[in-house]
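Shown here is one chain on its own, the form predicted on its own, set out as structure tokens.
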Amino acid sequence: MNKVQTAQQAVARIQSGMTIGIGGWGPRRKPMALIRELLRSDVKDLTVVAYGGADVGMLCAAGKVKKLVFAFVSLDFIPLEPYFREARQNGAIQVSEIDEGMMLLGLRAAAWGVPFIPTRIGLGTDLVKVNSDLKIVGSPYDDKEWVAMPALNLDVALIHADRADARGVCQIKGPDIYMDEWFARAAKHTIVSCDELVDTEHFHQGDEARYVFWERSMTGTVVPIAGGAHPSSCNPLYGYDSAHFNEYCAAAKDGGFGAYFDKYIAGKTEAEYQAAVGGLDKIRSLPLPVY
């Protein structure tokens, strides 16, 4: 079977109003390319599920989320994102925060299609008082009460990886693959880029099967897109692109997201935004982070 197609054609799948989920983590292999084709399209009213970094707070500034479930967005050195932070300080958007741990549990819910996962997690503290989404059920074994972290199901997970072939299977060579796998599983459909397209052989090969992570069934769609990660980080292929964050983040206090949008995204395409920021050659010479 093959699943490849554009991004174009994989991001046209989303609708307004559908639950998304998106890999990555903070500045780190967030799946941008894709995240740049949906601010393309008329898409809004979306409700988020991530670990935030510059493509929620992208999605916030251009009006497209209505909802984000999340544990933390930032961008790492630059320790706020300053378009989340200001949809969030404006209450231009709902907000179900949860524990880092929560969110795994309610992504593995989705995946095991139960409806909820007990958890002592968040028990006595505020998540539970701020947070509606969060319920306290009782053991039907003993007097102890537990969180109800619920499931985290997903209409669409937009993920990157490094390579993948065009059955879907998807390999991660980076140091800690999030988790990405888990955003596959509870996703009724997931659209992959990778910045290399193989054949199914390359997985034969020594080692290279032990950087698969989830099924291949689990993956819909997959979309190559060399540096489609860009600016975040994909470990060991390139780092991201401090320069870049820097001067999106001065667009915040420089006339805003517009002004970024209309000269990186707005009528272009991935690779005329590519060559904007310097060209997939300086993609690909960023140095890795040091965490």
Given for the second form:
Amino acid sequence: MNKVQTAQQAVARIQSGMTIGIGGWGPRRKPMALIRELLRSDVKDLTVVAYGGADVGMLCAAGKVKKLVFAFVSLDFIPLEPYFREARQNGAIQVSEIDEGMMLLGLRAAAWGVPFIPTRIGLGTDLVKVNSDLKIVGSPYDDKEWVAMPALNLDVALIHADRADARGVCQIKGPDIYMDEWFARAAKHTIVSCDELVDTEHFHQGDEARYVFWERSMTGTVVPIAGGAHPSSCNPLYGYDSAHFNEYCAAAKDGGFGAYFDKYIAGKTEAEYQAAVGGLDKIRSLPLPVY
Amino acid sequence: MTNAVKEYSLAELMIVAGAEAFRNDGEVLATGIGLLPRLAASLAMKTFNPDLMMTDSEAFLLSEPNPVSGRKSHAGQKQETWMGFTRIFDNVWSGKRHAMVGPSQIDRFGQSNISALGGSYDKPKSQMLGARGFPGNSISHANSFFVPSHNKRVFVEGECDVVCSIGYNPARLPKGYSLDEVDIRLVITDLCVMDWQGPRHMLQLRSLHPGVTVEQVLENTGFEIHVPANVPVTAAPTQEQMEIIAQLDPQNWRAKQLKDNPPGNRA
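And the form predicted together with the partner chain, for comparison with the form predicted on its own?
Below is the entire complex, every chain and molecule, led by the chain shown above.
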């Protein structure tokens, strides 16, 4: 089976009104080339589920988001994501605010085919008051109340991996895989962009197969895009581009997202994007963050 | 303390006071969010509570805390197990963790906020991070608060604009729970150390930093706090603590955390 497609072919599957999940975490291993492709499309009214960074900020700024399911949107070293803030402060998006761990439970519920997972998380806070997606339930086994974290069923998940083969065996060698395996399992169709397309034999060597965290039946489409996580990181291949993130955030005050979009994304191929940010060699030499 | 040093910064005093929060924790994951809380947890692990667990702030659990400054990579760190985000939540839900966090707002119930300020929930005046892990942390394990600037914008008069963490609020107590199950420990500020052991879990003054008065604390807190008859002065760092802090932060990033890096003794 050959699951390889171009970003444009892969993203064409996403239609207005769908629920999409985006892997990675804040500024780390985000499928940004796929996001850029989505930004160039006329898709709108998306429900987005993500541990958000610039992926969410860009989609908000471009008016693609109807509803955001989130625990945070942050670039970590720049704590507040300006375009997400703007969307919230203008009341431009619906939100379903949940806790970071609740998102994991919701993805697991979707992966496991159950309608919800009971949890203590959210009790005693405003989440259960302001978020109408969260229902309180009783337990058949005790007298306490519980939050029923609903399944986060995704139409499409977008993930970036280090490498994959054409059959959808995906490898992540960074120190953390974040919740990517659960995004892959929660979705009807998972699109994985990867820095390298490899032969299946790659996984037969040494302990390479130990870095594969979901089986290939969970991968729908493979899109080879070297440097495709830029400006987020793809540890150990490259770190995040702090200078580029700074420019992206500064644009919020000077010209708006439109200026950034026109400069880097509108009408550009990924190769043209990479040329505009300094080229693939520069991306591949971005230092890994030290915490 | 006999070997207390005379010269120390307020940041160093707050690190030492913050370390006390972890003294009797035993074997739990100590998570300090931000440079000074991280130094506080690291100091506790390096001195009086070596049983603490700590991450590299990325994906491994360490046997020895990493220095917060002066490192070029994660190579050579003393890692003992993989601790990616999915496993962090397994740890959180087990209760074997104590986090020291810096909320934007704290109210009289010990509820806190990092999500959004002002306006309405659907259209906040200032959107911040989102609730992050606060809801799950607060109902699962111990939490302490670290407040670099003690004022009424942080210690708010009413309830927090968005309540992100459960506190000692009878009106919000979930069915089947008791307020005593909520575990909020110390509050370390630039003026004092407080805890929630006052009458009916009221915030109470535990110690005043050298040169700070009770009145200063009261004037800068938006709600009533309990002031015991005798309030000691926060203990100054010892020589040993100062040396370990310097090893943990060789590039003195701690000096850049508080505005103008004030001295610890403001008498």
